[in-house]
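Only one chain is included here, represented as structure tokens and corresponding to the form predicted alone.
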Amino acid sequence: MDIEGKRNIWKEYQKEIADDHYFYVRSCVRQNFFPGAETVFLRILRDLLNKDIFENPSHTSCSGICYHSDIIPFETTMTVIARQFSLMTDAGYKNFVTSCITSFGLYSEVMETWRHFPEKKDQAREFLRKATGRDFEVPVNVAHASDIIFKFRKEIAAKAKYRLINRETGKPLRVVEHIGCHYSKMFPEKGIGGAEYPYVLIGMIEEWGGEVVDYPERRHCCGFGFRQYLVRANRGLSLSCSKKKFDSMEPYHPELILTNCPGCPMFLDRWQYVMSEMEGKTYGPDGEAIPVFTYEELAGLVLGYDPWDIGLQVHQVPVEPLLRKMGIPFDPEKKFLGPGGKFMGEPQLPANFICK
């Protein structure tokens, strides 16, 4: 095959991204997992690149962990996403950015239901008008927010002020990306590269310096699942999920993982410390785990962001490993202060895996 044709083929792999005047919504999820990189991404298009981004502090939850653990009817669901259409509305923008990897499946989906049954547009309409009193126009361009780092990946490179790689010895660092379910195995149209070649995280990791990993259970689950780990007699399952990645990963010796759900950190980082404390075991160096970042706090990172700034104190893993190998400065005194200066305590340290 000509390149031509293989680069009108990828075409088809491709989405379109607004570029400015977004209406952003956040994660229930992640303000209580990781709250600094909603912050982080806010901090980038305003400060950065100087993009109108508005949130309305309204906006509720897309109630997507209910509809997928069958808590409460689609109807209901697609009620409470018309509302958000709605503030969107309100506020006068048509370009729609959600934080959240399951929101994001999960406006697709009614979006999709909309286009093919507009009868249940209107049931939409009219719960919501008679709820509420209000109406909404459906978005002209709907994307999540690792679309738009992803799209301003070149943008973010210019003004770097580190890159991903070590510094001692030059060589790239090795990056696991982790893509999140719901991106694009729902809707495959809807992701960067579609579900069988995801480039949404790979894009930001060669942009920036990095080498991307391939490994046998590259495209696993990484444990969430919901009703995996919603319901306590499930979180075995959830937990061998998790292990089942790390196996296959360690032999290729991954220096970070990249994500872009707000569950996936949160569990690639956390069982990763259960693991260590009932097995013993790690799957970083000498002893050490393989921190866990989004891609708002890698591109932070990457900016020059202050690391306990961007929230990284808040990760189980340690942090301090990666940031050494990258060269970026930062204060371990400064590590669990919060605003003002006030110290937060300092969290009882694993008994199995490096912290230093």
The other form holds:
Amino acid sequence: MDIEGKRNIWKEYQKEIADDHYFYVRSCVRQNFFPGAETVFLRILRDLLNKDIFENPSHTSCSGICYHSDIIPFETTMTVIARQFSLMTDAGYKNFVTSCITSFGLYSEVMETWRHFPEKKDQAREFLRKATGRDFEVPVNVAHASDIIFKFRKEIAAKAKYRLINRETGKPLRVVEHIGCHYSKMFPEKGIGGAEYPYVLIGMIEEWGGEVVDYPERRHCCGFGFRQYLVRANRGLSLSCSKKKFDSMEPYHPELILTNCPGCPMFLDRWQYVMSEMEGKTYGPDGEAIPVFTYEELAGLVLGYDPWDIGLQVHQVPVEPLLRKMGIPFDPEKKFLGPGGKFMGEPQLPANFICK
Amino acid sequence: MGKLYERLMQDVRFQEGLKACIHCGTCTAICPAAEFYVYDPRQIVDILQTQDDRQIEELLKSETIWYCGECMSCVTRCPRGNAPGLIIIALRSLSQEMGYFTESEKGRQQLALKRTVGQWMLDYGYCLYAPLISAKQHPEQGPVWEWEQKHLGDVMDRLGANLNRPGPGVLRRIPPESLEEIRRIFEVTGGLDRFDKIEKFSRIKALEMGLEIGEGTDSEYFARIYLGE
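Following the display of the form predicted alone, present the structure of the form predicted in complex with the partner chain.
The complete assembly is shown below, putting the previous chain first.
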């Protein structure tokens, strides 16, 4: 399909995103594996964009990983979600922002279920009242955190210190965008650009100077699959999905992968390590692996935040070659320093990874 | 219409997921699990549309229903608005309610999921909790995770987290009264009842297999289901 056709599809999937006053709920995967990403998201919203974004410490996981591991009934998840809405209602907010894609899909699924089966909403309300004495209002606006960065991508570009451009050649970086399955595969109208040609990450890449790479398996799942990763015996499926994507994107020479789901960057980062160990194979330029970033991390990078402040040292794939390519200064000596400048030791570089 | 089919029809996910399948096979063509396993969501829907309890019981006891990764790629592409991924969720729920899940190797893994992500949700308010994601059980996480595990508190502090402390922030300690609310929600909505069923039927199966099952994640039965049989 030519670009004009895609733009017509994108026009059909425009989504309203609230402008300010957000109630924020965190992602369990992102907190565990990319803690700096959530930190930098709040920093951008509060310090750069002067937005009001509130977090209640009493919120929990949405229970989505338990739900999609099939160990809890739908009623349990619906009521946990009703409790999150109750915390939002108590705090006086109406715009709900979630860091997680699984959560975003589940909030959408629960709200759609309540629309089609109002008795399930009444049941969740009654369960919540019985269990906690709480009541709730449904949010007026539900957005994924990547929707928020998309909404303010031009403001970020205006304040950016670096662009997605190879400093030496002047050419745009070739960026693969990978959208989490639960962002819009279930409810295309909930995602910017729909399910087949989602625009949420493309908008950021284009605005910040990069070139989007198209490749055959662009919409293939990263392979999380819940039980397919969480149980060690099943991880072959998870790895195979990622391998399929990397084999498919390799001929198009991507230099960077951008993701909006918390799980996908972890898998696309870690499975590159596993493939390098198993097959001696890497997929990036000059024998390197391909760095995989979250949208918060990339926004932080173009804005000029220190790479080690936003958490790029907890990626398995070394990011230094890309930082040099973009002309972003960094101090290698500070990569593994902890609080107060304490050296925390250094993880071993995988045998088949190159970090020039 | 058989009793099992009637039970499935009570599940809103089944009602929403199965409208009128034309057996085009688009779901199977797009399915990541069908590329890896001998797995055919089209065939599952075909069996369900017979409404025949004998075949449905066989399905609920089979490996087949546990292959799906619930990515929901099938939902986007189905030309008739069906959702095989949602049908799978309904089948897995019924398989556990009936105690059929222990009849398959993949179904038996439900105990491992209950004793990890399920327990962590109740104990900490997080489905995943870094201090318990050991490098030993997760070799694919590589040297960087091994390093993080050794210096978890410092790494989290360096990145602005609030690990196991009160107040807002990454991996904050969820207040005890909030954890009690979550436990009560699980109690009132059937979450704890599901956990009890997973434990009960797994114990029966462990006895049958001659394996010690214990309470946590270090028993013979747990190792068998988690690492592969």
